[in-house]
Each structure stands twice: as C-alpha cells, then as structure tokens.
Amino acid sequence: MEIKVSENVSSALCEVLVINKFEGERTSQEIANKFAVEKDGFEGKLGETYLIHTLGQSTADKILVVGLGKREEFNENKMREAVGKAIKKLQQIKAKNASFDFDIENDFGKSAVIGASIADYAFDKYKNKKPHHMDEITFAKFSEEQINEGKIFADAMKVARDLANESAQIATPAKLAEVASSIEGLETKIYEKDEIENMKMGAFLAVGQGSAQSPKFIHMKYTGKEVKKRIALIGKGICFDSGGLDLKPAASMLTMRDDMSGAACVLGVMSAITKLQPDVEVHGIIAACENMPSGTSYKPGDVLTAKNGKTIEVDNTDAEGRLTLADALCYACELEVDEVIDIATLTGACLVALGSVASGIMGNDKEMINKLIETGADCGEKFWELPMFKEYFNSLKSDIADMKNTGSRYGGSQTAGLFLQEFVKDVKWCHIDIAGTAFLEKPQGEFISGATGAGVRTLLNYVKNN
C-alpha cells in the first residue's frame, strides 16, 4: 500500500474520502451532516464508521465518516486506532484508494501511518487467493516528516511480523543471520558453532544441540554520529520450540514458530535505526537456535556452564529460552553498554497473569522500567511491572549446581526474571516478557490473528528519544 501526503484532498477526485466526526460536533462535509448526523444520529464514538454513497454530489464516490470520540480526549493512540478501523472498513468495501481529511490540529501523521499499516497487513505469501489490500491512501494536513517516520516504524513492524509469522522451515537460525547481515548501515558479526564454543556459551549451545540446524550467535551494531548512550537489545531467538525431550503437547507446538518473536523485534528495530539515525550506540544481539528432541538433545538432569561460569541444572528442557538469554546477557554486559534490554516470549505464566493485552516487565533499575512503561503507553503498547522479590529465587535452588532452570509453577514469570538477573553484571537491565502479546490467536483491535511485532514501537521510540 502506497502512502502519500497532500496539501488538500477534500476537493480531489478519489474513490473514498475519509473524514472524521468528534462527539457533539458536526463534520466538514454537509452531505455527511445531512445523512449521518441529522438523519441517522451518528454520534462519532471512537472507531465507529458511517459510509455514504455521494451519487455525484461530491468529487469522491463515497464518504466514510470515522468517529474520533471526544475532541479533548483525542491523542496519537486514538488516531492510530481510528485510522486502523477506517482501513478495515475500506477493505470490506474493496476500495482501492482513499483520501483522509481529518479536522484535527495536531500532526499525528506518524500514528496515522502506523495504524493504516497495521490494519492493512496480512501474511499471505502462501495463499493463492490473496485478501484485499488498498493500493494507495493519501493524508492531508500531516507533515512529510511525520509520514516518513511513520513509514519507517511501519516497515520495522512488518519485518518483525513477517519473520514471526513465517514457517519454521524457512525462518531458521541461518535465515535470521541472513536477514541481520542484509541490513545496511550496521556492523554485523555472525558467530558459528565453533566460535560459540570458544566463547564458552554452554547454556546456549546445549539448547541447540538436538537440532539439525546449526546455532547462530548474531551481533549487530549501529553507531550514531554522536554517541550519548550505549544500549544492547537482546531478542530471544528460538526458531522453533518443540520443548526438547520434555516434549510439548502437539497442540502447543502449532504456533511455536513465534518463539523467536523477540529476535524478530530486534531485527525490525535494527532495520529502522539506520534510517532514524539517533545519537546512540545500539547493539542487537540474538542467540538463534532450535529446541528439538533427538539423540543429541540436552537432557533433564544435565548440568550446564554459562559464559560467566555459573552452573545450571536442567530441570526442564522446555525452559530453554532463559538458557540462551543467559549467555546473550553475559555477552552484552561485556560490551560496556549503559543499558541492556532483553525481549522474549519467555513464560506461559506471563500470559496467564496479563493475557494478550499487556507485556510483563521487570529489571534492576526503577527509572529505566518506568521510562519503558511510559514510552510504551505513548505509542500504544502496554507494559505491567512484575515484582522481583528475592524469595522467588528459592525455588530455583539446586542441590548439585548454582541454580536450576525452572522453579515453582507459581510466580513463573518472576522466577524466570530472577534467573536472568544472575547473568547481568554492572549494568542497568530490563527484561520484557511478550509471551501473551507477540502472537494473537484471534483478531484484537487493529491487529489480525498472528504475529503483532510486539515491542518494536516501544524500543524504537525508546532508542530514538534517548
């Protein structure tokens, strides 16, 4: 879908003119006031739509009125949601092009583009019969700068969504390494198995040793012209999670291609950073592998040694993500960065606690946690801080090693966070659990079912505004 900006679209020829209505106000088009407002009592609640066939009374064939709610409560998130609703309606009527002419004072072009792109998205590469997509939309009254930044964010989300939706037979560790290497403007190093062994990443290597796919440790680096802060972003890169020898039930494996959603997020973010050019140094780190059962798989009861020398008793081979992240965290802390953020589809417990609406967040620096929560709220991603009480670590204690990789089924997200903290040294750190938000079983808001690109908007804004 091509997205354009124009000074004036209200009098231009188009298939559908999209206008807004605030509650308690009239619209900018008299034909809409006559039929939608006066005749049918269209109130303009947020996301409501009303379609009018103009019958030659306008330069547009149809007018679509979109409710924006109360003017005093309108913001960027509501703009994204309203445009998304409009795109869904335009898809229903098989429109090919539309012009948006909203009567608003703020330049919400970035949010409008993101909303349009989220709503128009479909992972349809394997479908012979494709769903309907818009060819072109044009926005009035928004700046080129906001529109262009919105496109960068939308493209980053598409990178993440496409990778997490892709089948595991395609989105292998080698494929993630290929995508990382193809991003221009980064210094990228792909570590192969022998190099990973030399770095003594025993936890990461153990997880991948049952698969025919070789593990890849990916390190991307962006350096701004003026480096004001150094940040490491770590994405969980389990390209398929069978559970290993502690095999998942068949139904639970159906969507396990999404277990690299954290890695997909980091790849999406890194693909956009080179275009945004923030004054920071950003490291994108992914320990990519598959967790598969075979004669070479790691086993319950094995004792692994992580990069920092700490030993881990394997209590359950299906708690594999934290093992790969452990070595990735050790690696990141050696880069002398100011902050480390890891993002992962880590625990089913987070899905139970927060559902598909919010991601869990925890860490060792309250100010950093609050800033990430506020950044997410500003761009429409919800985060909820989970406690890291030291008592939760008791269930991770092992009789034969420094710790086990799983603990009690109670407080599972917190015990996972405390496990990860054992591999963080001398740096501000936050852990984001997107187990519930990364992949939707059914449509939610502007999103269809499938991968959402969770975390991309928040991390991009966080890096950009630091």
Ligand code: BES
Second form
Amino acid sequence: MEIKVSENVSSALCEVLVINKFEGERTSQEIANKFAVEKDGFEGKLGETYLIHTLGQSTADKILVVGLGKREEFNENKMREAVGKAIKKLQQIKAKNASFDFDIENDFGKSAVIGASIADYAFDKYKNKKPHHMDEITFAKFSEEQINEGKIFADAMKVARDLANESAQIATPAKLAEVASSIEGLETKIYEKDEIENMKMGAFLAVGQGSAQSPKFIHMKYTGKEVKKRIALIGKGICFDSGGLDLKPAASMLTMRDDMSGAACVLGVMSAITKLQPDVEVHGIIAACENMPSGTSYKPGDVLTAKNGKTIEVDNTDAEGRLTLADALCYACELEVDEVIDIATLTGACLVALGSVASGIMGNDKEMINKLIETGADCGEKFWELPMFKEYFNSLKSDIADMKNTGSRYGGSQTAGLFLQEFVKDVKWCHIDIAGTAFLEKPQGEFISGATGAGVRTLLNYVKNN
Ligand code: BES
Ligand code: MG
Ligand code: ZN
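Please supply the coordinates for the form predicted in complex with this ligand, as a counterpart to the form predicted on its own shown previously.
Zooming out: every chain and molecule, the one shown earlier first.
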C-alpha cells in the first residue's frame, strides 16, 4: 500500500473519503451530518466507523466516518488506533483507494501512517490466493515530515514482523547476518564460529552447538554526525527454540521460530536509524543460533564459561536465551557505551504475568527504566517494571559453578533478569522481556495474529530522542 500526502483531498474524486468525528460534535461533511449524526445517532466513539454511499452527492463514491472519541482526550495513540480501525473497515469493503481528510489541529501524521501500516500488514507470501489489499491512501493536512517519519517507523516494523513471521527454515542465523550486512550506512561485522571461540563466548557457543546451522555473532554500528550518547541494543536471536535436550512439548514449540523477535526488532531499528540520522552512536548486537537437540547438543549438567569468566551450570537447556545474552552483554559492556538495552522473548513466566498486553522491563537504573516506559507509553507500547530483588538469585545458586541457568519456576522473569545482570559491568542497563508481546496467537487491536514488531517503535523513538 502506497501512502501519499496531499494539500487538500476533499474536492478530489476518490473512491472513499475518510473523515473524522469527535464525540458530541459534527463532521466536516454535511451529508455525514445528515445521515450518520442526525438520522442514525452515530456517536463517534474511538475507532467506531460509519459508511455512507453518496450516490453521486459527493466527489467521493463513499464516505467513511471514523470516531476519534472525545476531542479533549485525543492524542497520537488514539490517532494510530483510529486510522488502524479505518483501514480494517476499508479492507472489509474491499476498497482500493482512500483519501483521509481529518479536520483536526494536530499534526499527527506519523501516528496516522504507523496505524495504517500496522493494520494493512499481512504475512501472505506463502498464500496463492492473497487477501484483499489497498493500493493507495492519501492523507491531507499532515506535514510531509511527519508522514515521512511515519513511513520510516512503519518500514522498520515491517522488517521486524516479516523476519519473526518467517519460517525458521529461512530465517536462519546466516539469514539474520545477511540482513544485517545489507543495511546501508552501518559498519557491520559478522563473527563466524572460530572467531566466536576466540572471543571465549562459551555460553553462546554451547547453545548453538547442537544445530546444523552455524552460529553468527552480529555487530552493527551506526555513528551519527555528532555523538551525544552511545547505546548498545542487544536482540535475542534464537532462530528456533526447540528447548534443546530439555525438549519442549509440541504445542509450546509450534511458534518458536519467533524466538528471534528481539533480534528482528534490533534489525528493524538499525535499518531505520540510518534514515533518521540521530546524534548518537548505536550498536546493534545479535548472538544468533538455533537451540536444537542432537548428538552434539549441550547437556544438562554441563558447566559453561561465559566471556567474562563466570561459570554456569546448565540446569535446563531450554533456558538458552539468557546464555546467549550473557555473552552478548559482556561484549556490549566492552564497547564502553553509556547504556545497554537487551530485548528478548526470554521467559514464559513473563507471558503468564503480563499476557500479550505489556512487555516486562527490568534494569539497574531507575531513570533509564522510567524513560523507556514513558517512551513506550507515548507511542503505544506498554512496559511494566518487574522487581530485581536480590533474593530471586538464591534459586540460581549452584554447588559446582558460579550460578545455574535456571532456578525456581516462580518469579521466572525476575530470576532471568538477575541472571543477566551477572554479565553487566559498569553501565546503565535495561532488559525488556517481549515473550508475551512479540507474537500474538489471536488478532489484537490493529494487529493480526503473528509477529508484532514489539519494541521497534519504542527503541527507535528512544535512540532518536536521546
Ligand atoms: N523462548 C522461551 C521463552 C518463551 C516462552 C517465549 C513462550 C515466548 C513464549 C525461552 O527460551 C524458554 O524456553 N524459557 C523457559 C525457561 C525455563 C526453562 C526456566 C520458560 O520460560 O519456560
Ligand atoms: Mg528456551
Ligand atoms: Zn528461547
């Protein structure tokens, strides 16, 4: 779907003219006031739609009225939701083109574009019979700048969603490395297995050793014209999580191609950052591998040595993400950055705690956590802080090594957070658990089922606003 911007669309001939209505107010079109408002009492609650066939009484064949809720409560998030609902309705009536002419003061073009793109998204490359898609939409009144920024964000989300939706057969560690290398404007280094061995990443290597796909350690670097802050973004890149020798049951394994959603998010962010050109240095880091059972797999009881020399007794091979992240965190801390953020589909416990509504967030710096939570809230991604009480570490104590990789089933997200902290040194750090938000079983809001691109908007806004 192509997204355009134009000064004035209401007088132009079009298939569907999309206008807005605030609760308790009238619309910009008399015909809509006559039918929707006066005759049918259409209220205009957020996301409600009302379709009018104009039968030649307007330059548009149809007018779609979209509710924006109460004017005083309207904001960018509501804009995104309302446009998303409008697109869903337009798809339903099989419209090809539409012109949005919203009578509002705010320049919310960025949110409008993001909402439209989220709702328009489909992962239908494997379908012979494609579902209906719109060709083009035009927005009036928004600035070109807002529309363009919206498109950059929307493209970044699409990169992330496509990668996480893709089968593990295709989205392999090598594929992630290829995608990273193809992003223009970055300095990218891919470390092969022997180089990973030289870096002494014993935890990461152990996870990947049971797979036929060789591991790749990916380091992308963006440098702004000025560097006001240096940030490292680490994405969990388990291209398939079978659980390893501690094999997952079939139902839990079914969607585990999404276990690289953190990596997909980081690739989405890195692909967009070169277009936004913020005054920061951003490192995108992915320890990519598969967690598979085989004769060469790592085993429960193995003792691994991470890059920082700490030893880990393998208690459960299915707690693999934290092992790969441990080495990635050590690597990031050596870059002497100001902040490190890791994003990972890390624990089923996070899904139990927060469902698919919010991601978990933990860290060692309250201000940074709050800033990420706020950034998320402003662009429609919810984060909920989980406590880093040191008692959660007790269950990770090992008789033979510095720690085990799993502990009690209870408080599992926090235990994982405390485990990760063991590999963080002298840097502000936050950990984001997207186990519940990265991949939807059922449609939710403007999202269809499958990958959501969780974290992309927040992390992109975060690095941009720094
Ligand atoms: N990739 C999973 C976590 C996950 C679960 C993500 C459900 C998305 C949806 C992770 O590697 C895992 O298997 N975690 C285990 C840890 C356990 C063995 C301590 C879990 O959460 O069950
Ligand atoms: Mg696992
Ligand atoms: Zn996993």
